[in-house]
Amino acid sequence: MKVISNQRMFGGEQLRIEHPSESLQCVMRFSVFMPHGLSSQNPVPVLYWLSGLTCSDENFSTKAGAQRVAAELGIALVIADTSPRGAAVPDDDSYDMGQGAGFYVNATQAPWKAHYRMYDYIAHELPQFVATHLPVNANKAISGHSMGGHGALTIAIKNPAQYTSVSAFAPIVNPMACLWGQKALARYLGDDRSEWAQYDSVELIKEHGLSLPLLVDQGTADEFLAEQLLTENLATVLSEKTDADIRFQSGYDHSYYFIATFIEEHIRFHAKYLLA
């Protein structure tokens, strides 16, 4: 574990970390807020942040305002990365694709599939990573911002036992039937659609459910809404499960400072159950 920056906040500390991962084959790069300082005496529960389309583990942590609560609380704030960087790491011109755009996927097409596992490192090898060089405890809860917000849902699906809840904000819920899913899915992991289901939410819930408390905001004048996202898909899957809670705020848009509105909640909503 390389340690690249190192800044006290909020009597904490804010970190980057650098890595080598197996999974990924380069070198990768997290942010994480711990709310007391690197002590192996005071292990503290992990909150994952996953992040959306161009972005890097920076925007979370310089925009969305969410250390204050989580020293607070006693929580730390892992923020993941969206996929794998490097000259030798396959790349695209479009936003959408490429580094930068993981899609929290197990990549199975050339040129991808040696780099784009995004799905086994957030899943499994980060995680195992902060528990072998952080002070953390076994709690672990996961959120995320539209594609990271589509990560969240998918591997909490997946994983239930490995969180204690999932939340999100403007996720790709249903990324079979919205043209940057079905872009993403079709060039990481082929034609047929079979495969794509394992990494939609709305499939996923049809099929085995979800046994996690949940929490999803969503703003009304989001451009992104009606096209990209379709929320309502996944109210419809989800109607009858009563710890599900699906917010339409009016007014709000696609950006941090939506999430910085509305973060302090998602913090104390995971915090009911990693601090139980």
Given for the second form:
There are 2 protein chains.
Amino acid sequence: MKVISNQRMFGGEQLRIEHPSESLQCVMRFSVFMPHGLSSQNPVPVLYWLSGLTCSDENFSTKAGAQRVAAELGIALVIADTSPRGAAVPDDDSYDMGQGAGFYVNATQAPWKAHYRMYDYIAHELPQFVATHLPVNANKAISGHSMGGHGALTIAIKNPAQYTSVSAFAPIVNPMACLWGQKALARYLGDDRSEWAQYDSVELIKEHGLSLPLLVDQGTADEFLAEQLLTENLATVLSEKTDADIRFQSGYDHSYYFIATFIEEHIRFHAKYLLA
Amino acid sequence: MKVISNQRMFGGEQLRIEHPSESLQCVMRFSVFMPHGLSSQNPVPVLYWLSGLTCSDENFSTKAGAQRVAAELGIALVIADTSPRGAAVPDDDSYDMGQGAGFYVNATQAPWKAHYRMYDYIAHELPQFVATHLPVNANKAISGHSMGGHGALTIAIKNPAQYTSVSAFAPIVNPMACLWGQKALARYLGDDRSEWAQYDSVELIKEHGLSLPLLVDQGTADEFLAEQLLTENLATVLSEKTDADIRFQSGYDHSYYFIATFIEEHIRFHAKYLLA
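Given the form predicted on its own above, produce the structure of the same protein in the form predicted in complex with a further copy of the same chain.
Whole complex next, starting from this chain.
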């Protein structure tokens, strides 16, 4: 592993790390905030963050203001990139396919399938890498925004023993029913819609239920709410017995100003389980 | 005035506002956070923020995390641009002259003097505009980063009755003695160094003293400390009777991660005077 940058923040270290990825067959970067520093002997739990379309690992690091509370509580933040990267990795001219738009799936179709295995990378390879190289303990939670909220939800629903808790900001909850999801799933997975269902939170909860605590914040002024995010479809499939809180925040949009406003509540939500 | 964008944040409103500037002879934009909203009947004090080289009004708005504490305390944030802007405004190929690099002076030399009057804009025109159009009271403080820290210090030292308090992150305290300052002051003001002294914090304090409370944070790992910022020169000219606190923060660099770490302490410092 190669530390590209290391900057002090809130008494801890904000790092960018580069490593070759086996799942993605390319060199990847991720950002991490270590509240007690990289060389600490004090292992801490990790909150994984997955970003949205067009983002890299840097949007959340620079704009969300999450490190303050993570430092206070002693929680590491691992902030992933949103797709495989590099000149050898297939790309697309549109912002919602290819690099920056991996949708956290394992692609099965050409030309994507050689590199676009973001599900494996986030669910398996990255946590393994982090556990091997950074002073963390076994407790993990996961959160994300928009496409990254979709990634956090689907990965947590399918791997409930791996995470203490899951949360999301403005997630794409039902990609099979919106244009962003239909385009990406058709091109990464082919035309068989039964393949798509394994990456659709609403369909996964219908089939498997939800067995870990969930918090979702959705702004009512979000320009993507009605056509792409479909938050009501998630609320509909959650049973009353589920430990899930879906909150509509009046007047908030899809931006990092919305995330910055509520990130403290998300980190404190996860801390109840990560530090238990 | 034209509201370009308005986004909810921490229960308030984060706005970008466009207006024609008389001082600068161009259309300017600034950002503002109004803790109780634009149409509030509850006037609040204002903390002005001046940014560094290459920045616009958006860097601090998106990266510093200042709105949380401003919302809690009921303080507006007005975040200025760093120079006149537009195709008709003279520019320079280097990052440290021209657009993005106004240095908060009134230029006297061609081709700069028709537009580059950032001192007048920040010290007089912008506060007048804000007082006329936004629900603010008469209390004002000022802060900034790097070139903007230089701007905040010089403007406050020269107009102590106008501000309750001044603070800065990694300010250029003695521009006459560093390359950034020597280049900008020579080109904006000409070769007469006596003209430069009116925009040099160290020289101004030698001449006028310092008659308002001051807080400065400077990272010890800041790559510009030794050659451009010269913080020790400021500490040297401050008398023991002055209400000034110059803090060296171990291991912090010149970035917004440093600002984000200490902005809460700066806002609470100003709040003691703004809300008194």
